Every structure is written in C-alpha cells, then in structure tokens.
Amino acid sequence: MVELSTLSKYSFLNASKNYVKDNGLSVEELLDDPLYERARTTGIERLDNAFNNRDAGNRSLATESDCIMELLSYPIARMIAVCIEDVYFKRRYALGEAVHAYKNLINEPTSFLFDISKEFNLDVKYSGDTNKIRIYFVDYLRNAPTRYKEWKMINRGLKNGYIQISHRDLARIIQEALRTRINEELDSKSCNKAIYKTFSSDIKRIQNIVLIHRKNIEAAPIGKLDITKLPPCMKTILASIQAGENVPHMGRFALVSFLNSLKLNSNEILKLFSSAPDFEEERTRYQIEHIAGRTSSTSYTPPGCEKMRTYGICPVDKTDDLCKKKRHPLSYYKAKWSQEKNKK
C-alpha cells in the first residue's frame, strides 16, 4: 500500500485515481459538499500556479486532511482546465503539473522512479546493487528533450538498445511522459457542464487572463518584421513555438538565424519565443546570442531551402508558388516585400 502522502504528491498515479474511486466520491460531492471546499480552492490554485509560474505548486501535506484535499484538487483542476477550452492554456497547465512532479521526483529514491516509469510503460532497467539506470532507446526518443544538444542520443552511451541515464535524467523523462499523457487526456475530454457551472467565475477569469496574455504576444511590435511576409516554413516554426509544441533544435536554429539576418536584435527575437510554455529567458537568450554571433565567433547564416528539406522542416504541404521560385527563405521574404512595393 502506497502512503497517502505519496498519493497526494503524485496525484496522477493510478493508485491515486483508485483511491478516489475506492472512496466512492462522486463529481457532485466534489463540487457541492462544503467538506471539499479546500480541494476546490486548491484546484484553482494549481491552474493559476501552472499558468503563471510553470509549476502547479507545493502545499503542506502535514495532516491526513491536507493530503486528501491535495489529492482531490488534481482531478478538479484537470476538469476545469478542459473547460477553459484553450489549447495554449491546456499545454501550459500540463507543463506546470509535469514540472511540479519533476521537482518532487528528483528527491525520491531511484527505486520509486523506477516504479513510476513502469506505470508509463517505459522500458527501464535498474539494478539497486550497481545503481545503474538504463532505458530502451525508443522510450528515450519519445520522451527525452533531444532538442537540447546534451540530450541528443549521439551524446549518450547507447549499447544493445539501452542508454544509461542518471536519476535526474529519469525524472526528466518521466516529466515529459507525464506532460504528454496529460496533454492527450485533456484533449480527449470535453467540458462537464456541472463543472462549468460551479467554477464559471474562475473559468471566465482565467479565460480573460489567457486572452490578455495572447494579445500581448500578438500586439508586441517586433522591429522591422512583418509576420505576414514570412515564408511558410518560418511561419510554421513560429506558430509551433508559440503554440507550445516542441520544435526540434534545427527548427529553432533556422528561425533564430533567419530573424537575425533580418537584423532583429536579441530582445526582439526573445519576445517571439517568450510565449513558448517551456520558455526560460536566460537559456533562450544565451542560445539566441550564440547563433547571432554575439557570444561566439561565428554568426550563423540561416539554412537554405534544400537544407531545410533535408532536416524535414520545410512544410511541403504548405509551400506556395513563390516557394517554387525561391531557394532560400530569406529571398522569399525579400520578394514578398518587393511584390508589395510594386503594387503601390
């Protein structure tokens, strides 16, 4: 039997779900019974924290009642997240829950992480004697953030299909697996009317915040850049970044080097990235300045169409007639400008 405090810390576990089920709690009770008022407030807190701080947040789990409220707040938060009906918000909430779990997981013993990885069907091998953790490369590829160079498979020891990873790595991989799972689960559900009714004021409040957040992103003037004139490839990459999807390293590189060639400065480029749910200002700034040649000896030129195709980041289904005539994203963008001039 898993301890109650563990269940409430990791409310996404099957055992936690079963606990709620076994205690025969109905949605109605959760929504109406004054007994669960605190679980409802905590549910909202999870959402706010996830959206604002990238972390659903820790609360005291000193008493049994603390634990139960924490445990119940998770399904409540999820049901409300669905009712916000905004993809960006859902992604950000999922990230906040996953990051929250990660921060707790790194302090647990490896054997605990090993048990959780089974629940996510990750093929992980762990021997308590040697303390070595190995993961099957397919599960690694699915979940590891390989857009970062140090996570690329080539920079890891791969043997007989298994990659040796650290405790912290495993926690990070579980974080990604959890994020994917929450994303999928939230996307597959539709808003429960009773939930909407109970939390309508909070739902509207959050929807407003999301709206303002979006407007800020869209209204932010970005130097000399005219987004409507971007070639389809750059539009696609930018849209994915802003929608919070994972963009491979090469995609990020292509966009940053492209924008840098258009003489956007680091701050302006940074702004475009700032809406990504996993945005970290310091890290992104460093990477941008590296590509732009401000902290390194070379300023990288953006890849041409052929290279983009090789890397699979030319969206073949979205290319247009101008693409056919051009061999470089930059010349596409310039051609768009001169087209407009000619019209005037």
Partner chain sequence: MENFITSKESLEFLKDAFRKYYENNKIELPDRFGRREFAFVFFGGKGMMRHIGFEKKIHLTNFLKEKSPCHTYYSSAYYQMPDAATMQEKNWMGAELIFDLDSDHIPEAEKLGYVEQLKIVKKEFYKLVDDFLLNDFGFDKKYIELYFSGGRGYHCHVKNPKILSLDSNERREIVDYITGRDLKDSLVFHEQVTGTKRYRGRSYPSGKTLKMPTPDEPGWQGRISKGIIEIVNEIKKSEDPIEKLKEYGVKQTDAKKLLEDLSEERVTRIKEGRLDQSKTIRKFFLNSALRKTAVSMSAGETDEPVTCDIKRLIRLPGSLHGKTGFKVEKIALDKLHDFDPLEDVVVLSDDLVKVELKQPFNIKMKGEEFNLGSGEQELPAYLAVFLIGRKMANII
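Just so we're on the same page, rigid core means the largest C-alpha set that superposes within 1.5 Å between forms. All values derive from a computational prediction rather than experimental measurement. Residue numbers count along the first chain shown, from 1. First, how it differs from the form predicted alone.
The two forms, fitted on the rigid core, differ between these two forms by 2 Å or more at the CA of Arg309. A movement of the C-alpha atom of Glu289 reaching 2 angstroms or beyond is seen between these two forms when the two forms are aligned on their rigid core.
After superposition on the rigid core, the Cα of Ser331 moves by 2 Å or more between these two forms.
Let's compare: the form predicted in complex with its partner chain is above, so bring in the form predicted alone.
Excluded here are partners and other molecules; the one chain stands alone.
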C-alpha cells in the first residue's frame, strides 16, 4: 500500500485518484464543507504558483492533515483550471504541475520512477542497476526533449530498439509525459458550474491576470520587427506558440528562419518564444541558433507560400488581398512596409 505522503506528493497517480474515490468524497463536499477549506485555498495556490513560477510549488507535508489537503487540492486546481477557459493558462498550469513532479522525482529511488513509468505506458527496462535503465526508442522520441543536443538520438546508444538513459533522464521523460497527459485531460473537460460559482472571484482574477499578460506580450517591442505587418501565416504560428498550442516543427522552423531573415538576433527571436507557457530557454536558444546558422554550417531560408501550403501551415486568409498576390512571406512583409511609407 502506497503511503499517504507519497500519494499527496504525486497526486496524479492512479492510487491517489483511488484514495479520493475510496473515501467517497463528492464534489459538493470539496466545495462546501468547511473541513476542506484549506484544500480549496491550496488549489488556488497551485494555480498561482504554476502561472507565476512555472512550478506548482512545495508545501509542508508534516502531518496527515497536510497530506490530505495537498492531495485534494490537485483535483480542485484542475477543475478551476478548466473553468478559466484559456489555452495559454492551461498549458502553463500543466507545465507547472509537471515541473513540480520532476523536482520531487529526481530525489526518489529509480525503482519508484520505474513503477511510475508504467502508469504512462512507457516501455522501460530496469533490473536494479541505475546504470542500466533503458527505454524503448518510440517512447523516448515521443517524450524526450530532443531539441537539446544531448537528447538527440545520434548522441544516444541504441541497442535492440532500446536507448540507455539515466535516472534523471527518466524523471525528465516522466515530466513530459505528465505535462502531455494533463494538457489532454484539461482540453477534454468542460467547466463545472458549481466550481465556477464557488471560485468565481479567483477565476475572474486569474483571467484578468492572463489577459494583462497577453497584452503585455503583444505590446512588447522586439527589435525593429513590426508584428502588425507580419503575414497571416507568421501571425498564426506566433499566436499559437504564445498560446501554448502544439505547433509542428515546420511551423517553428518557418517562423525562426523568417525572423532571422529580417535580421533579428537570437535574443530578439528568443523573446518572442519566451512568452510560451512551456518555454525552456536552453532548448529554444539551441533550436534558434541552429536554424540561424550560428551553431551549424547552414543558415536556413524561410519557406515560400507554396511550401507553407504543402506543410499545412498556411492559414489561407482570403480576406487579405495582399496575401493572395504574394508568393513568399518575406515579400508580404516588405510590401507592408512599402505601403506604410507611401502613406506618409
């Protein structure tokens, strides 16, 4: 039987969910009973910490009561996150929970991580030797942060379909699997009216914070780039990245190569990506500098409109007459600048 302290620390575990079910706690009790006021407060705290610090945060788990309140705060936080109804916020919250789990997991025995990996259907082999942890390459590619140089397959040993990883690597892979799961689960849920009624003031407060955050992002100057003159395709890709939506590699490549062609430096391009809820500076900087040719022998040029359509990343804005006439995003941007000069 899993200890209560472990269940509360890893509230995403099936055993943690079963603990709540087995105790017959209803949503109504969690929302109305004074006994669970602390769990409700902690749920809000998780959300604030995740958004502000990209980490759901640590709390004292010294007593049984501490553990129970921590455990119950997790489903409460998730239900509130759904009611906030903002993709950007949900992505940032999911990352905060996943990062929080990772920071705890790296201090656990490898056998514990091995057991947790089963909950995510990860094909991991572990015989008790921490130097011989292996993961099936498909699960590795699906969950590893392969934009980092050291995570690329070419820098990893592959034998019989399995890749050798370390204890910390496995914790990081679980972090990504958890982040993906929370994202998918939050996207599949609709707001519970009782949740909204109970937490309406906090929900509105957080929605306002997110709105202000978005406006600050949009208003922030980025070098000499005029975001208002971006072609529809680049506006769409940038908006999706900043909202935390899943942007295909070709979309990210197109945006970075486009911005590099406009002579933005790495830090300026990085600033645009930094507002994404799942932003990781080291990974993103490596990717930007590789595309820009600063860490590789090739500086890539942005794809034209035909190739953008081939990859399904052209929004085809039929209301934009200029977009219809141009065959390359750079041509659109330059034409917009020319129009601006002609008006003066």
